[in-house]
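One chain is shown next in structure tokens, namely the form predicted on its own.
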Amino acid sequence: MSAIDNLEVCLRSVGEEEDFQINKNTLHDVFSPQLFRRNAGIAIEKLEQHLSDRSIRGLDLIDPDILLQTVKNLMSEQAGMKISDEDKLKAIINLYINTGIQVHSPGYMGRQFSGVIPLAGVFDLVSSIVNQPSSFYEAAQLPSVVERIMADELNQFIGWPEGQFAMVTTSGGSLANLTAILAARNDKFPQFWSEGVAGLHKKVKPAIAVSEDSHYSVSRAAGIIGIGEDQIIRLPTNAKKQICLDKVQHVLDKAEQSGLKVFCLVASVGTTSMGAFDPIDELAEISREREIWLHVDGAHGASLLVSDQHRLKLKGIEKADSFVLDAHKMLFVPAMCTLLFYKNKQKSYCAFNQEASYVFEKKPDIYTEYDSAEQNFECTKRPLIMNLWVCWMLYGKSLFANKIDHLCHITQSVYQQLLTEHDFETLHSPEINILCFRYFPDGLEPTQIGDFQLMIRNRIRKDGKFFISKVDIDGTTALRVVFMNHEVTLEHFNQLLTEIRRIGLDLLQKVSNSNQSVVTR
């Protein structure tokens, strides 16, 4: 049953129960503290119904038209019948739930977002009903300690001496890139933010270093400070996506030949294309030779710190200037709650330069000393760090290790098993829990290969049973994988290989009728 048939099902079902209504014109009703358990209850109820769910399911993807429509229908009463705020509230999440990409089924094997763990939803809750903004300390005493408390129980992974480094809260990896970008272009040129570009001797060229790979926001942060695009130098990468090291240094120097002065260079951990990982260690001494602000773009890979088995593959992190963790993906926490990391205290500040005496006090004191508001972007900023605090404290580091440790293993056993499966090539051995592949059947011509891949994707969407990604690998689509559930096993992921075959196949007599036909004719 699609989410829109859900719905009328919904509203066909009023005056089943007895309505609950309230004076709408009166705010201490809509404030009320009973209203609000009798809401919290309907939300709790649906929610639990959602998370026992464990059938396969995709994306019931439906016509943006139709959807707009349902919802216009729902605004007003249906048909001129009066219709609950009670009953509108479980149409309501009945339609965002099913219309929403299915986190926690097996089905869903697509993104880099997580459902998350239940107890960091409820806090989320807790979050929103007290609404403390977290920028700084009068507003939200908790969080500011707790942000303090997380870095430091973080840093027994990274190793960077106690007091002497820095973590800021930011909503989102793009935005932390670009406050890390920012402060260190401050830190190498002092005078940009003042005097603006401006400010340079006409012969300097403020420049970027990024990889071929690395995510759009990198780039987008580049422009946005004012780095013009002929200033991004692209390093190569090899064939498992990673900066290829051998290039690295004769880039450099043809950049600073041609009169560019690279202040930052952008590295990643668990791209979003392939999950690869570069070369962290041997970057930093790079970085440090020639005097670079080295930042590292971990929002999906870093948080490999918390496992045992794999934290070997950050090796050098502690070597960076600054680094980003989105806790939102692998740490499976509700969205945004992104962990920018400093390795120097003093340079957390070089972002923004600013006064504003109405939040920003001349005279620090005790409480100040937890304000983040000067390291931040953001003024009024959600305590996101309390959703990954609660579930830090009250599960401990296992919880999240574990399922670590879970995904990655499952992408290897998928991953061996394509190996085994003469009809699909694999383009890498993954490093984390991403993995792309192509279904290459006999009588597919090389020519197509790229397009009948992305045909096969769009496919899947619609049928709704599965959710998977795609994305271009050397210029020719690919299917991407990213396992995100524990509930996922082998078995499913073999289901999901029968309905790429069934696709495929379909596709192909499609184009070979077609064929026939312009022949006949």
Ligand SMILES: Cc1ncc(COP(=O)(O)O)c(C=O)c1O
The other form holds:
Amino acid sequence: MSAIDNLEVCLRSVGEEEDFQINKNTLHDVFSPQLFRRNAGIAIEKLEQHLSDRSIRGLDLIDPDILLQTVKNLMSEQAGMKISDEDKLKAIINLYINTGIQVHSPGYMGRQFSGVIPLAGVFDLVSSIVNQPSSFYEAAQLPSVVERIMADELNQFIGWPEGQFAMVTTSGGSLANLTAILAARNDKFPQFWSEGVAGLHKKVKPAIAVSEDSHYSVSRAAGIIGIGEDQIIRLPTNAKKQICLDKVQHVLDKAEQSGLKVFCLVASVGTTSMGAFDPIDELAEISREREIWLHVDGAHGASLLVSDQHRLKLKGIEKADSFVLDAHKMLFVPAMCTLLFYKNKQKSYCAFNQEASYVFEKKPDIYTEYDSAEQNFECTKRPLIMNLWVCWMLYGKSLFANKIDHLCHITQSVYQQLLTEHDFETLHSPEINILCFRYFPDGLEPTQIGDFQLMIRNRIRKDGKFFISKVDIDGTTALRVVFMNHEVTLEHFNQLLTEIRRIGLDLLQKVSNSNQSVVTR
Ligand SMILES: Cc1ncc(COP(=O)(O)O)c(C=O)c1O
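Requested next: the structure of the form predicted together with the ligand (the form predicted on its own having been shown above).
So here's everything in the complex, that chain up top.
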């Protein structure tokens, strides 16, 4: 049943249950704890049903105009239906659940956000009602203390001297990358903050060096902080999409010779496209020799820190000046929860060099010493750390490590399976839970392979049983799976392969019947 049909059914059952009457004109009623309990109960019941649904499903992709009209109808109580508030609430929750990518289903194999640990969701509700902006200790005493605790917990796997490093939470990996690159710029060019580009000597052109395969937020950051995309040095990658170590010195030398002052090198652990890990240890050595800030974008892969099996992939991370970890990816909490680490605590204050007497204290006291507003971009900020810490505290490190190990294992098994399938080709051996591959049946022209993958991916999404993604590697599209659900088995993946073959052969058949190219859509 589609999300829209489901809504219709839900609305047809209007009035079956006794309505809870409130006087909406009374603030007292709207804010009443009884109403809160009632509404929360409705939501929890719906979410429990949602979590209990073990069926294989991906996404019910709806024409936006139809969805828009459905929502308008719901708002205007169309067709003379008198819908109670309670039924409206149920209908909205249903619609929200059913129009989402089904992250809790084994059919979800497509993106980097997770089917969340349910307790983290429960705690999100607590945070919403307590509602404390967490950049200031006085408004968020517990989150401020917990940030320090969580930083120390994770530092067990990094190994920095106690009290000398810093961890800041930000709303997302993109913002964390921007913040770290800004700190690196201000560290190297301290006058940039107050004087801007005008303060630079004419011959000095600040530049950053990034992997060819870095996330777009990195080059976006360069644009935002006034470096300019033209001053981004692209470091070549090998077939595994890791930065080629043997080319780095040469590329940096050439950049310097052309008048660029490279102040930051951005490496990645767990690239978005293929999940590749750059050689941090060696890049740290090069950066140290050249006095360049090493920033590691570990939005996806830095969570491997908690896994004894996989931590070695992050060898050298303790030498980075800063690194990012998105807990809303591989630590399985709801978006957003990003952790930005700095090796040197003092440098975490470089990014934003401001005074604001209404919030920032020149001489911190025992309370304001815990404020983070001078280190992060946000003023009002969700208490991002709480969901993660509550799960960490109640379930321990092993929950996260076990899930990561399992996801990496299933990705390896799937890879091994694909090697035995004559009509599929893999693009790499997976380092983490991301795998890119192509379906290449007999009768398909090599020139059409990329468009063919795209068509398959779009049909799979439309059919709604599975949700996978696509990626362009070296100019050609490939299918991409990201395993975030620990309930996915090889059997589920085999069902996906059956779907891909069915759709692929159907597309080929249609093409040969119409004598058209496969690229015709
Ligand atoms: C490697 C990498 N860096 C940064 C980001 C951006 O993170 P966010 O979506 O939390 O802003 C992503 C997102 O997928 C990513 O994969």
